[in-house]
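Let's start with one chain on its own, the form predicted on its own, as structure tokens.
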Amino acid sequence: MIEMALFFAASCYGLALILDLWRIAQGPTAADRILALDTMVINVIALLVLYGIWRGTAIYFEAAMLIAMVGFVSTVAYCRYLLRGNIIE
């Protein structure tokens, strides 16, 4: 039962990812394509989180944290790089 129930989960991650890719191509503006790439980041991470489940061990886990502190700061330096033009002062 939980084998479907991580099945079910990833899949709804994986079709997330999937739209994501699409905002990041069509989005209108800088953005929403930071706000995908963003939320792109917390689908991979849930993925991870999944997988880590599935297989029963905690490694993955820790690449997920890891995974979230780069996306954390990316995000951040794209969105200052956007609103003043550099990202160290």
Given for the second form:
Amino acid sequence: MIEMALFFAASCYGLALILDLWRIAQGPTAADRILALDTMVINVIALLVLYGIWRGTAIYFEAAMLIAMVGFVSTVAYCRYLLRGNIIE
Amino acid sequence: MDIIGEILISAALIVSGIFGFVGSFGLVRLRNTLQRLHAPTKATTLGVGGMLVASMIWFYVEKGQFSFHELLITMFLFLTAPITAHFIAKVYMVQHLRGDDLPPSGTGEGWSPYDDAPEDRRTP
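May I ask for the structure of the form predicted together with its partner chain now, the form predicted on its own having been displayed?
Below is the entire complex, every chain and molecule, led by the chain shown above.
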């Protein structure tokens, strides 16, 4: 039963990543693209935790934590560059 | 493995998958940028949250020990999601709205992306 639920969740997040990619390619404004990229980071965190459950190891939590931090910093840096033309003033 | 634990893990995984898909589907489906800002918050809170609950129950059932890394990831995401949304909304405002179109801020000062910061009014 857990294998079927894992397969279902993985396919849901795969479809979600494809939809995010469509929004990145299509998105009329830069804010849409940043938002879709941030959503991709969130989906990849969930996929990493799911892969950790599937393989039965706890080593992927560190990778998920690092990706969460890097995704937040990159989103803030991109927004700040568009707002001020500079990242650290 | 305990059958109750298995049912709980499967339910959390399915709820997480559905909410993750709904978040990205709303990102494609909604019409306006500020409306689209609403949808991925479901993926952030309930999607990742359900996945982490499933992981905690799985490690407790399978290995017999609690793991608290998941709570760390959840707390970090809950802290950073409002800041990200605030910055994205500000980018949209600066690029697409003029300062004259906004209602007055009600504080005697302007809105922050368009006007400078007010003077420091603390009494010495």
